[in-house]
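Next comes just one chain, in structure tokens: the form predicted on its own.
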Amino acid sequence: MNAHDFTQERFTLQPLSDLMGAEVIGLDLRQPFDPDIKAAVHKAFLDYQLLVFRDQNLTKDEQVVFTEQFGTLERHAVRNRGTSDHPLVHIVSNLDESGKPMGKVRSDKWHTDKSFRPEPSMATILHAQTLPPDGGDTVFVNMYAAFDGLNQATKDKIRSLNVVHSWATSREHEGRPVTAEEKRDAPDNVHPLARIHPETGRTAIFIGMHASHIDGWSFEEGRAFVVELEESVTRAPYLFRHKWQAGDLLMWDNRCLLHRAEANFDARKFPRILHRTCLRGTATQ
């Protein structure tokens, strides 16, 4: 995995694993980038899947000028949303209400953002904030290369399924019934299984937390369909951890990567917080 050097475009480039991964070296995301910069970046972004940036320090405001640079804000769910002057900005924290470490780390399970809307998230990006002293790390799950490990029946298979994305239902298996306002801004949404990442032509598995069964099926046979398909998918060959250092922006590709956050640490006594904003995609086929 040797280092890429972007002469031109005043950056360098250094894989972080064989599987997805480059740490970009060289740039200050407080500055606007130039055309060529940002071309440069998104290409990467496109042969990484995931682009880790080092010793950032953004406000609220500069992370969303940053994030526009690649495309248009999404909004979040209504849960999620965050601060009254900031509402494009989620906070994500293991804090309860009063600002103490409530001993959970949310979005621990396998999940793509925003999968349930009708244009799925381009992208993720999630700037640290506060860490615990170790621990607290993101895993990825490369679904171009889950997709690539199939026999070529399944593969077959799932070209032809179709699968339907639920805030509602992802909430409910947490133990957490929506509310009638949570239905309404976020109603359900089908997508294939096997996508067609709409950039690079490459097929990717679409599944996570969010997607609920498979559409056309019996809600218990395409429910227990997926679940299997995800078991045999998030495992060893097919993943990457992060570990958190402080000032670091994550900006990932929700279109062919699942993450997870893993409460590796003692969420009880250490806040973790990181800022999100993520990107509208497209409407898959």
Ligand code: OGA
Second form
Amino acid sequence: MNAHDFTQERFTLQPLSDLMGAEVIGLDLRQPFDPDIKAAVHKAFLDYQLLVFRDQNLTKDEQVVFTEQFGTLERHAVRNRGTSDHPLVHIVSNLDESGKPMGKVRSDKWHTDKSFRPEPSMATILHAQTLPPDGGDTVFVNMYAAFDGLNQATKDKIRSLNVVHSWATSREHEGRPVTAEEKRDAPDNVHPLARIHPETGRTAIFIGMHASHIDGWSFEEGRAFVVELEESVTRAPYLFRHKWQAGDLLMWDNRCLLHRAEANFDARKFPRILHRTCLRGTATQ
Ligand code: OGA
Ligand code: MN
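Could you output the structure for the form predicted together with the named molecule, given that the previous block was the form predicted on its own?
Below is the entire complex, every chain and molecule, led by the chain shown above.
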């Protein structure tokens, strides 16, 4: 895990673990990247899946400009209050309508963003605004490593299966059933369970909270299989924990990582606010 000094590219890459993650040191994200830097950052994103940029202070507009260097910005399925002044930047927070911390932390189940879409998100960019004194971590699972860790028979089986991702089902599991209109806006979609990453060619297990059941199997049998698979891989040695620091900006690859927020802080007392942009991905098959 030696730091790599991209002398020509003017930044340093410090790997954060053997599993995933690298800190990108020396770049001010308010400045648009020149083509060489952009290519090197993009390569690091593919190599490390999760990039951490420290000590940033981007406005919403600057975050949008940073994000758009790497693809097409995605609009959000659900408009939230905080987006009224800037529809492209989603506010991730534990605040209630009156702006007070509520006990609940959203996105605390394993998932990959918008996997219920025909073209699930390629990447998510999350920029810390207000953090609790401690905790409120974001935890990731490397689904390449999880796939690589399966035995050959399971790999072969998984390669032959497709999985239904359903926003309606994941919302039901959360006790918040969708309306007919919301369901029309986000119908179910089928993806390969062993997803080939379009840029690296590596295989990743493509599941998470929106993964409902196996296409072509009975719902019960397929649901049990998906739940068991998720339980078996969302553990050491496939986990990486990010402990937030003020100014952090994370960029991760949704095509090969699962993530979730962890409510390891007093969410009734302390605000936790982050700005989020997403990049559109491509069809999975
Ligand atoms: C997200 C998300 C996790 C977190 O914004 O997509 O899952 O730690 N956030 O808040
Ligand atoms: Mn998410």
